[in-house]
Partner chain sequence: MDFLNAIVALLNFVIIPASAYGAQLALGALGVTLIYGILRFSNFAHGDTMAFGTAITILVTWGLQALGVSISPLPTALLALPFGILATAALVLGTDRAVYRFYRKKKSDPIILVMASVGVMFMMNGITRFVIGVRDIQFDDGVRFVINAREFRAATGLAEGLALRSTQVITLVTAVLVVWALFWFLGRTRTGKSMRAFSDNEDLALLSGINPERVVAVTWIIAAALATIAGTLFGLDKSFKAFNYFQLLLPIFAAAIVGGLGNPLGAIAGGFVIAFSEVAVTFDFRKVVAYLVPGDWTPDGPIQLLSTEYKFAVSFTILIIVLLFRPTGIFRGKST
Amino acid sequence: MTLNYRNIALFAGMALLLVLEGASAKNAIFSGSWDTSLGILNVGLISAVLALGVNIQWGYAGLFNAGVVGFVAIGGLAPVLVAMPANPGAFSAGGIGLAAAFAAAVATVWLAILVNRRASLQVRLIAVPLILIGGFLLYRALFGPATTAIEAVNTAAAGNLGGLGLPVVLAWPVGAVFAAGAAWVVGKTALGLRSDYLAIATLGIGEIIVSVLRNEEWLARGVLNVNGIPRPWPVPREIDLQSSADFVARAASLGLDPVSASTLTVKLLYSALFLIVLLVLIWLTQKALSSPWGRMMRAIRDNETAAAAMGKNITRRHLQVFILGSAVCGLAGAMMITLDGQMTPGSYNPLRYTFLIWVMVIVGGSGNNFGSVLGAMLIWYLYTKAESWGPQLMAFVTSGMADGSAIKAHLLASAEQMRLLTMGLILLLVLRFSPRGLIPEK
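Mind pulling up that one chain's structure, the form predicted on its own?
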């Protein structure tokens, strides 16, 4: 069987798993619910977008980004700022002070850079620290009262600036822009580091971004969460479908109750939107990979010294691809928040949004866009199913043990950790028997 047929068979096998999940009778392996199957599909499609972003950085250029969670989180901020309605009175209470604080911060950094470049060494040693300290004090003097005033407006229901009330689909490219801007700042400071130090730097910066979202209530309510994020067109709300006589009649003609039919309709529409985005990204990334730019990036990845000798600006190209990959991660973050309908900064953890994404890319095949998509779908399916398979497996393993046994109690209590064990085991097996992934790079 040729490689193309093999790839088709792998994707067909993945599709078969989703079909069996929805169409089979409920048993120990499959849930027998189209609702569950479509839920796995939707998050899997978003995970595939996220895996493409990581693959652009690692598979194209060999950049190890250990702070993926930060770019996902900052992309998830976009639906809050774009699609949510404004908090009346919040901007007039502290918006001007907030804008002045950020202007002071930008001016401080610009002035410090200017002095550092043009002044003599003696002047720099004195002037730059004074500029930074003075600018920081001015920033805090403006920022503190402004945020306090914003958080005091409608504290119970909002307590933040709110958004612009625009269609939520517009927030998806805005999330990509937010992540790209953060990547530019990170790249300018960290891309000159060696690969292991780059991983440490991105890990720390990613956690800083998540920490800011958790603590700055004026921005996205912090741990209080933002609920009720609007849905994209043409996805309706289930209650609206259930109140439609025509929809109820069509559901009855198919043998479905209105509640189940409305849930399936909404999830199918989400699947269509996410699939469109994924297909567009695959087309763009494949074009980029086969272009002279893609060949240049792979040449830099494989031998930076030889590429530099041919006149390529390695740092500039690394910055470029780092920004592109992070923008795709930010896009996925905005899509995820739209699907969830709420912004929960406390849910961003490196295990889910960094480690798991890396497992998807490695298992699928780094450097291959189709491999990243397959790996994302497969790993998310297994990650989801391991939650139900773990207790079943532990119950089977301990079935012959005496009740009250300490070992039995420990094993049953450890069943919830089967997700971690499953992901680690899959990663080890793939690295041992197929180190280039299920669909290797050509």
Given for the second form:
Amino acid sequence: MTLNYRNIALFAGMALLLVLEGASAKNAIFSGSWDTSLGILNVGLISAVLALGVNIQWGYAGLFNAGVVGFVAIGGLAPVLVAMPANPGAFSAGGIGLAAAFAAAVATVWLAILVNRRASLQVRLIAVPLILIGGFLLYRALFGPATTAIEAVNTAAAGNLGGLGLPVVLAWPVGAVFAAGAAWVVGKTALGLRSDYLAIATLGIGEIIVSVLRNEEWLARGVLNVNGIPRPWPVPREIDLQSSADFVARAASLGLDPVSASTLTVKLLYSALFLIVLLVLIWLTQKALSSPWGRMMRAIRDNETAAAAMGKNITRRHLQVFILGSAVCGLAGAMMITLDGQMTPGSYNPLRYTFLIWVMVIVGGSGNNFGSVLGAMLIWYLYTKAESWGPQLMAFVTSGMADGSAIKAHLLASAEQMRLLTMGLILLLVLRFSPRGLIPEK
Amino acid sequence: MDFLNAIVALLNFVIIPASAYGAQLALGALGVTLIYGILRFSNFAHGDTMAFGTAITILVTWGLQALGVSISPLPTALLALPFGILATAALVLGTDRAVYRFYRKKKSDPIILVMASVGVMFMMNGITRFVIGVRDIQFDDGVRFVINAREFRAATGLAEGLALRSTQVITLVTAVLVVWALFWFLGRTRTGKSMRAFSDNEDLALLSGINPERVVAVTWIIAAALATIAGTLFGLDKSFKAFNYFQLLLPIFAAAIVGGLGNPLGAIAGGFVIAFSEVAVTFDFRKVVAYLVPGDWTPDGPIQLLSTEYKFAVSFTILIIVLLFRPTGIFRGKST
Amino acid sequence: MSFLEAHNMTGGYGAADILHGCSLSVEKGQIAVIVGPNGAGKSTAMKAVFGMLKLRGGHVMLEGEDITQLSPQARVAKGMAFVPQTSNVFPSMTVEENLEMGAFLRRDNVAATMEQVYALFPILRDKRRQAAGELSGGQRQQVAVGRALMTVPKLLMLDEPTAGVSPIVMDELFDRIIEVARTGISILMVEQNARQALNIADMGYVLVQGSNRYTDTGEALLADPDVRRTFLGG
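Write the structure block of the form predicted in complex with its partner chain for the protein whose form predicted on its own appears above.
Let's see the whole complex now, leading with the same chain.
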């Protein structure tokens, strides 16, 4: 992106919104709380990373990923497995069985593929289903007792395998790798077919990953949630800051009480950390976009037939870009869980983690990395604020109605639903009247 | 006798529920496949169209109940259904006018239409929640059972009971009638044939003087009717919750693709393939096996391939298998 | 004045014109054939006559009426029918349904017209319950022509009707086309098989780079040594 005053003004406007959110007196529009403002900023930064991932897929290659939520969720698994302390005894209780079960699963698939390649048609038709069914039963026989054993260890507090106890920042690339693995499986099957098949297949894998996280208690405790995921260096815990006399003194010198000073410090450190990740990613994606590889990707997106005629293997390139984009989504998922400090599989809602990200990318300007970042910040800001604006607006609209009327009560209670409606409306309006978004791709 | 018990258990827990669910999926998939055949995109808003249609049907049902109108022993919702269909048809026609027509005229890439349908999905989802809320709603006020498990046991002397809920019978009967009407329409009427012609070869249809906007409008009306009927039957059989309808999108898409996108017959077959696989794979067969093998042979654990939480994985797996081996579906739909 | 007169047609798909002052005319009940090398704009000229291409210059007259501004659908209503070169049937519909769709705009009884089509192409009667997509190439062309005839057109336009069919089927198709012309329907057709096509043509147009190179009766063109050497391979 060249230094363009319009784009700088757009980002400055976004920053101004966040500053007003923090600095202004509490009014109908702004909360006047720096805590809220920084909270929006942090999730906004993670959303920006997510939007970059989706933009790599959609903007660079025109691939529709309708299962972003799944890649976010599988990335979110990484902090649990990497940073949580191990659950003592869990691995000896069921680790071997679990490993054997997965080995059986891999062996089954491998054997089935082998037979399918080598044997004659008649043998294949009977043998392959038999191998698959037999292998599946064997897997179940190994898997069931192992998970039951793991879930029995320290059930109340853990009941899962636990993690490796490593620094949580290490989990971020791991989350990206997890998501890349899932993307490979989906991409291998659904790419190279009609464009909507990928959308439907990703919709499926998204739901499946989320339901695995919800139900497999041995893995990440399912809906019991994993709490107390360690903080990344250098983010301290608020309680430690508050008990530090030095910190309290410094807070007092700035005219802040220790509690709010500590939460602000923590949030600011998170912001800094996320900002670094985001800037590195933007640098990388910009580099990639202007490289020969980026030009080729855009050439393929704009005219597949011509690109294929020039000898480009489109399905392979698409697979590559799909995996890269999903990996970025996985990274964002790991960052999100790190920020929350807990894993709550129940919160993975496709409307919030798939389709809202799409709104961000489209509004920002598909194909443009800076556009995606701006779109993410703006839409996340509006989405968060709509929670308080909606009821206020409804209160205003219904102010003329008699108190206690059923319609008024219904309208007031429905304010929350208007958020989805508004997001859909924004998406449709931008798609129609400004399909290139706020910051168009050149 | 044990053999009969096994059959009854199988009927009760697999065949009957899967048939009803299959009919609901088939009706949903028919809507998706028709839209695909005529408008050439996968409509992500179809689940929420079903939810909207059902929500309106429920509201009218409540209204009728308040007026004391009843068609007992049938659920009042059946009487409300036409109103739901009308409202939904009006909504989707309005949506087409406001959203899709623009991209159609511009001959946009199908994926842009898919994207637009996501926006429509959001809005319909919001409207539905606004209209009826997010609660779980039971609106079946008809007679609950055609065959009651206790009476069945008493009458036959079998140990295993057979329950046939009236909503299951209503689902199957309605589905048969609707499918018959649809195929009669597509195969026998001038408008229906023009729809098939349009789906087959759009340019030639234009050369033959077929009015594309009329075909599109009729398609939306039929899709709205199918969606409302499917959604209402699903809601009567289980319950109504807006989010569940969004989740139906995956099995419905799977059914349509398995059968071959754009192929109505395929959509019906696909619906039943998905439903039977889903129910059979997540059913614990221990009870059935226990009747068939000597007592001490019965395993202790459940004989179940997957737990019910993973029923979505079933439609997904079938979808993947079909995409890998026969991307045009069993009945050879459109591949491009 | 001829039945159909396309005068001085100029136009193309994008910025560059493909047709440069091309003129065609067809007399009532006669066969006019457009031949020429690849890329000469034969099919484009056809599309221009049928209104599938916006003209920058020139006009098209049918029975003395200027139809230059009409849409293809409106031209169908005026009595023109067009058989595209490819995708010219509804593959999943039966032969009979294909014919019915051809008569979509007609509100009167189409049974008699259908009988005439079946009389012209007897094989279609036997296959009338079969999906058009399952037929052989030659049979499919017959369905395509039959579909176009169902509107009872006054002018039938055929874009390479014999593309991809065997020589025997080609002769058969040409015979049928002559029969159609005898019923008083004018025919305008583009052909790759120039020699055979000029043989049955009352009027022939040799197009090169979007404009008329030779215009004469079919017989005269076949006899012209220049035409023979350049376009008919000696």
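If you superpose the two forms and keep the largest set of C-alpha atoms that fall within 1.5 Å, you have the rigid core. Residue numbers count along the first chain shown, from 1. Note that this is a predicted model, so its numbers are computed, not measured.
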After the core is overlaid between these two forms, has the C-alpha of L431 moved by 2 angstroms or more? yes
Shift of the Cα of S405 between these two forms with the rigid core overlaid, in Å, rounds to 2.4
